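This document starts with one chain, in the form predicted alone, laid out as structure tokens.
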Amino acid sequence: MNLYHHSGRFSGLLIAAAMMLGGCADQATPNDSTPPSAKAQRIAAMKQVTDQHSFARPNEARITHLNWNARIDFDARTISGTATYDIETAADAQRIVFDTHELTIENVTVDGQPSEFSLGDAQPFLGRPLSVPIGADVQKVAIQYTSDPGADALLWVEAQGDKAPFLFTQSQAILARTWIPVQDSPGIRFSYDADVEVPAGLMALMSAENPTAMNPDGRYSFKMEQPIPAYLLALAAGQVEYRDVGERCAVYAVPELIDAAAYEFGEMEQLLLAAEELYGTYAWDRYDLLILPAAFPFGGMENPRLTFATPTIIAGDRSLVALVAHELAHSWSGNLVTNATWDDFWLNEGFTVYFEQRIMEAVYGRETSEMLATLSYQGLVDEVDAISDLNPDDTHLKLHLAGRNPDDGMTAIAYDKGYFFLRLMEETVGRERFDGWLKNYFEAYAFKGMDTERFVDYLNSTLLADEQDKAAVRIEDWIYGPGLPDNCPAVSSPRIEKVDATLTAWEAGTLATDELPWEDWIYQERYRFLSNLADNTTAERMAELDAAWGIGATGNNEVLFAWMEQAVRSHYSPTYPRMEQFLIEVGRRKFLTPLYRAMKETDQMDMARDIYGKARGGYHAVATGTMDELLDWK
């Protein structure tokens, strides 16, 4: 079924039929000729796999609207509000579940009467079930909360100077319920509309239709059509300005940022109808960016209609790009056809990475894209052989987080696996093929959840009907399999090629450091060239690079971190001040990691330890959750 209008916007009865479904794995058959009724719809959605990190029972009765109203207090960090749901319930439903987190739960009404309402125990990392008693015929619930001043969602950035404070959300995986009282879980999904009063001075900003503006008096309403998990929740409030970049997309950033952001992305629109021409029309009706402050755990987070990304990303060249590609390419891969449950997380990020590769190749070209996914193989292989060593299963694209924070699923195991897996699939079919079955993937199951099991029976059923293919490809290796199997493509990229040649020529002594060709490399020749250092370059050889090419002053953040992590493992100590000003100011994980692990392996910990602890308190829950194990954090 074609889910689009020949205008080019989702219709809006697709629209609602969708937030009726909700999102769920439903048996739905994408070939059907004829589209089952509503109340088979209905049926169908109840019937979803079970999700281990969440308390929500949607087969019993499930969120389908989302009306918040909110006041954010800065000086107290806490968010008070109320959260109103409409429901929908089983005709024998007795009780509705909600995902909590250190959430004070007020009260509760049910059609506008007060309730009664239970909290369950808390479990690590899941926090505690909120069950509130109904009967099938209700069909609100509403219930008046405040969130803990240490939300792990949260960061509150402080004021510093002439700079307002800054708040910004991260509810991936399972942070949403510590900010708000939902049904924390990827296959319930929901549309929603806000009232948010923030400080005067401040925008308020969600992953919805948002302001240009700023509203003198702090208030701002917000509304989302489209239904979306809770992970995609998502606010953020600070002094920030709007610029736009293109027809649908803008960027926001704070005033010392916004030039510089809008040439950075100036590009956006061309991203976006590059995606649009690969896999069908865009459904989000808008396409922005929000540059948050450094202290962003990740490089960017595809809430819809407004990505949230780090201004680590802001290179002065937009050589950084292919970090809002993926974001953009979750609209599809992510956004429109979400994993069920963290177990299926590849089925979001690999498809992601693959969708990105190829927004990449139609935008700059078979060479850059090719450079990207060499690159992506080496940290696949590195990241292989280190899981590996310590779980095994942990390298399977379905993975086993049963007991265990999601988080833990969050490697380059579910984005690079995955995206040779894909890559793979389109070589043994043909790109043409392969394009027209994954368009059809995108709009057969728009606005639904897609466990792996029901993905592999999808595959074999239509891209891999022909038996000769399925052999090549060898499903059950890639997916329930170890490691890397044998036929994962190759990849090929002469001028990668050409800097692996030079590196060896250089740490042979062959080539001189003047003579390296830095000035003419682009970044990704510069990150290959210093990633590949071997461990026991020594300190002089990394003074006579920093010397000749001051790479340690670069406005490249992949290049300098790459530097960095050098440095620490080559013990070149006039960069350590750089780099503690680095790990003080960016709170990106994964920069953070290898950093302070380097320092861990090469017996600095007394240097990683008093680093952390000046930087800690400006870290995102998510990473210092990563460093505190790392570090062994009291």
Ligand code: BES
The other form holds:
Amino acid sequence: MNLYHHSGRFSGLLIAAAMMLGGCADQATPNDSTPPSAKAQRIAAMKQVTDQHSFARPNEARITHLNWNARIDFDARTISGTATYDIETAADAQRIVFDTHELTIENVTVDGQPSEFSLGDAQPFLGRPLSVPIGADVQKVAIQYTSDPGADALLWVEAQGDKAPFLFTQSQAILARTWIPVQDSPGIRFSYDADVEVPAGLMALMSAENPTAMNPDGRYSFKMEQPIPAYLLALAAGQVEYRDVGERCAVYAVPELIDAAAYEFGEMEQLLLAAEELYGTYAWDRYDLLILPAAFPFGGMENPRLTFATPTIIAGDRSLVALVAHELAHSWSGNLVTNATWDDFWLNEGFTVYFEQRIMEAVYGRETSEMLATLSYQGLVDEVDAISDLNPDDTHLKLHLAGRNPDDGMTAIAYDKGYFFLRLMEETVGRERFDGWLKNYFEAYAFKGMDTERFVDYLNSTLLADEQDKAAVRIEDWIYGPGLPDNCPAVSSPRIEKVDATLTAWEAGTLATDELPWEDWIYQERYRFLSNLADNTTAERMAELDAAWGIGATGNNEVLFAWMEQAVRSHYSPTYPRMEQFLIEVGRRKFLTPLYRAMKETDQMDMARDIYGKARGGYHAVATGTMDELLDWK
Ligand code: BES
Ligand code: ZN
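Please give the other form, namely the form predicted in complex with this ligand, since only the form predicted alone has been shown so far.
Now the complete complex, all chains and molecules, led by this one.
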């Protein structure tokens, strides 16, 4: 079954078939062309691997479509509304179970009739199951509810001066349930439509077909025809403008950033074309980018049709677009073929880093992509070191996150060990074969869930069917074993090696500060230099670098971040005011964690606590969760 359409949307038949097969790893068969017709077949298709992070029992009853009607109240900081689901049931179904987390459930109807419901006890991270009694013939369940002002998925950014307020959601991994009652498991897919009301003067956007202009009455309608898992549900509301940057691509941003964003991401369409050239037609119609407030806790989030991104990737010179390549790649790895549980997270992220690298290579050349791969290798080696002592099992690709926050799986293992595993396979079988295989994989499992065991079976019977290839790759070691196997591919980047040699010479005193080729270096080289400065670099040496090259004033946030981390370690205080301002403005966890950790490790906890006290109110729950623990904040 070919689920890709060159343009336009899916036909009704294909959507129905995709929905019926959605999320059912067991049913996924390459080139299956007959949509199941009888209910019995559908029920068989509903069997799927158990997700320890959801209360839903999809084998008994599952959602297939959501109709969402909601009102966003900035004063009360609540989302209230009704989620009406179309459902599919097994012959002996007695209940349907939803995930909720700190939601107030007001009432429930079943096929239009008021129904009883029960909420189970709250469990750490997971929230409470909402159970609604049903029979096998039930078709619709409607839940009226209100979210909590402290809902973890949501960040409410207050109006400031003439700046309008902003709201955004971050649902991955299991936070969708804090703003909508839903079967919040990556193996359960549904299409949706929505009617949302926001305060006049704001535009609302979702992971769906979106408006391109403000509607004076604040009412917006949305439609997502392709079935998606709950972690890809997304909503934002703010005073944003729309600007086309290509035929299928546009950026949304606040007025102050729209020009800069349109320039920075002017090559989005090229990335999209390169991606399609590699692994098949884009399945989501449009690919737009929303620039969020700097408090966004991540770099990017691959919400379908509309990637959410941090403004910290606007550097003025397009040097940080790899992040867009990454989120775009998720349109295949993740959004089409989806990790069945969070233990299989590497199937989303490892594949995406690999695909990201290939897009970067296609558009900017091998030298650039190899520089990125070198940085990723360094990050991976450091992470393996850091995790191996604490929890060696967390260095396996396949994780065991039952009873834990799935957020714990968001390490360089899933991303970069996953990447090197795919690269090893590419180098073993040759690029041409590998590319054909990967394209088939995306097509065969589009709109389905994939778990690690099923993937290994698939791999063994397709790409690595040959015993010699199998022996060369050592699947078991990579997926179920610790650390980095010794057949990890080598990356080579002469330019990065040159940076390393330059750093050695500078540290030995054989190269003067004003002889550094700083001006000739691009971001990756500057980043490598700064992040590899010795921990005992003195404040005097930092002052020399600052004076010669004005590094503390750079507009590239990655370079600035690497500089600030070293400034903390060197006690180079002239950078501290800028860092404080940065930490108050920016809520991207990837920057916060190392900076606060550096303060903690260098006996500067007073400064850490002082800055955190000022900044914490502006951070998203995903970031405060990590930082509260790091700084022992109560
Ligand atoms: N899907 C992830 C973000 C995510 C993962 C959110 C797990 C919540 C739980 C996204 O695609 C991502 O990986 N973002 C990275 C950027 C990327 C270039 C490595 C980030 O935000 O740092
Ligand atoms: Zn990702």
